[in-house]
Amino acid sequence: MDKIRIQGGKILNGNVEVSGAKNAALPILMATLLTDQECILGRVPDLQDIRTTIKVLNHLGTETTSDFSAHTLKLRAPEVKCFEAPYDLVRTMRASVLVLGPLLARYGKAKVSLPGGCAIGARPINYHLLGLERLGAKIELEGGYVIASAQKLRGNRVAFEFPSVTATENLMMAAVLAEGETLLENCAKEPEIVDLARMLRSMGAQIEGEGTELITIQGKKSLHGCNYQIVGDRIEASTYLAAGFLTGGNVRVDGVDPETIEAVLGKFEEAGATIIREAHSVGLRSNGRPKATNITTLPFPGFPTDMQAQFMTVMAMAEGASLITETIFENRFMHVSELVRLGADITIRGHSAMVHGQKTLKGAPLMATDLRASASLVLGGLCAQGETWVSRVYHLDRGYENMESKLQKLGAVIERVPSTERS
């Protein structure tokens, strides 16, 4: 397995472009399934995760020709002839349970592996079956996993008991072929369902109420082909502002909507940090070192998990002490060992983490548990006195597309290691 090694205490600065958003495109690529003609995405991040759901895509029957070079990918699945994604494609990645909808919209029947637990807790699909239920779709539990079925989708009210962001997109996307209206309520609000409702738009449905509570969307007998450009990765963006941010550094990322990350930028300002706002991008400016700010991580608008271990690295350097709370998953805290590795003077309570800033962190081997814990112990690198090795590198390449030769533009001393070249 590859290592990545950083030569910490070198100041950050310049730009660097977003990739497109892996969590937008995992939906819209499953989302290809709804029709038979051809649908052309545009920047497709090369990752792990997208590999994997190409190949499940392919397993199901889709045609890709993908250009990972140009970052396109273009799909037809003129008949799915297998209706199972199996437990070896689909174990590594969650994201797969998105299949359930399209397939259950456009062919009436759906075998998907459940999904098991992972590092940080378990992802129940509740919300996903009670709401296909309730347009109709008969559910079984069988050998490890989700067998449904339909005959026709009818359109239905569903009221989500907690906002899903996984669970909104699969009836969303269940609902466009669906007969009659349907109404999804209490729906997550993050800017991936949005751009998961542009695309099918794109391919003649007809969705209301994106990006709110409500989701109105009228089904349509059949949807057709679309060229579609990913929106960019605001987590992506995020994290490489809070490594300009630790560094003391000056830095711009490119091609992200500042308002898809507002709750970011505003407790960067909170903690010292200048930050500019642009139509297509977001600059970050050092003030100095950190000041202490507590965080509480929730559902979009409010800050999200996904920055939740990033953000600790950067109140590991801050001045004062800071209170993380985690509200979305009860094991997310896997980075805190690692990060005490470097001298961070963390203390877990709960469900929230207490955090004393200090003035240094010192380089130490460090062991990657998920992939955002990943991205938050490379910060810790880049800002520690001496030599850091982060090993379990493949957690990173499930969302973070290049991230050693975007950080060595804006300054970094990192390059990933080929384990066999240290003991």
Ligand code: UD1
Contents of the next structure:
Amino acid sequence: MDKIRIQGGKILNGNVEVSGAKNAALPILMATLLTDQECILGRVPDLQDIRTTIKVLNHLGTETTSDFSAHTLKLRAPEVKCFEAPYDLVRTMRASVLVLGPLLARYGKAKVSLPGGCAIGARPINYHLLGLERLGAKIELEGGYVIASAQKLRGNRVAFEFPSVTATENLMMAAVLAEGETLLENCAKEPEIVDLARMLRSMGAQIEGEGTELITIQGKKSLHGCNYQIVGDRIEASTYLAAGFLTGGNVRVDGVDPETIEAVLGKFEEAGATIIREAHSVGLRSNGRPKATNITTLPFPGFPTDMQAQFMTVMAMAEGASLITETIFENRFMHVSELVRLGADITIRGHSAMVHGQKTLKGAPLMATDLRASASLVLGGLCAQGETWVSRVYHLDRGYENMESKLQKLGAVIERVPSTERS
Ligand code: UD1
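Mind pulling up the form predicted in complex with the named molecule next to the form predicted alone we just looked at?
After this comes the whole thing, all chains and molecules, with the earlier chain placed first.
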């Protein structure tokens, strides 16, 4: 397994081109199952989760041509060969559950392995299943699989108990081919939902209200192919801005809409940074050591849980004490014990972490536990004095495209070391 070695203490300056958003690309790739015509997708990030999704789609019968150097994918699902997303693929990527909606809508059946627990929390899929039942699907659980079937999905009113991102996406994909009107209430409003709605519209779907809590969909008999460009990754963008901030530099991220990261930008400002918002890029100028700032994670437009770990690293270096509260996932503080190894002073109490900022952190060997936690450890290594090793970087590869080279371009001393070079 590869590791990442970082020589910390360098000030990062310059600009980074943001990749396409992983969390937008995943449902959009699954949505190509809704038509037998070709879909051409641009700005697809080259990530492990995308490759896993392609494997799932190929398993179902989708023909794909990928040109990752151009970030382009061509997909066509003339006919589904099988209706099952197997455990081996689903266990590595929970978002595989997103095949349920499109398969049910187009073929009236789907079988998906239950994703089970994962490092950051229990993450059940009951909202997905209850919603699909409201559209007329019969759901059975058997041998660790969800087996869903329907003669024909029919539009209905679905009120989510909580604005779940992937449940909203699954239901949108089911409803676009259902008979009649579907009203989705208490929907997630994340920019990735908006991107999925735009892509579905480019396939001929009739959707209104994405980005608000009420989405209205008029089902169509069929959808056609499309040529669609995926939105920029707001979490990746925010992570590089955090890197600039905690190393005392000036960083600009290109290819992201500032409105999609306003909650994060507001907190960077509160912590003392100057933010320059442009149409499709954001600049950050650190004005010295960050100041302690409290955050509470919330559904969009609140502070994203996917930036909680990275923001905590910034606070680990800040002047004063800050309180970080996680309300979305019950076990998303696994980075804390690793940051403490760098000398951070963090105490967890229930769903909150009290961070007493330190003037300096010191490099140490660290172990990544999940995707965003890994990013927070890399950030820790960038500002710590001396050498930091981050192992289990396969977590990072699920969601950050070319992180080392993007950081090198900003002036970081960081490299990937194949496992054989250091045990
Ligand atoms: C998505 C993102 C993930 C992000 C999260 C919250 C993708 C592929 N992943 O995950 O990066 O951290 O949104 O912004 O887009 N829940 C249930 N039952 C359900 C569904 C969810 O109880 O059926 C709970 C979850 O356990 C969690 C909360 O609802 O506590 C929010 O989860 P959800 O919005 O569904 O997250 P994901 O869609 O899995």
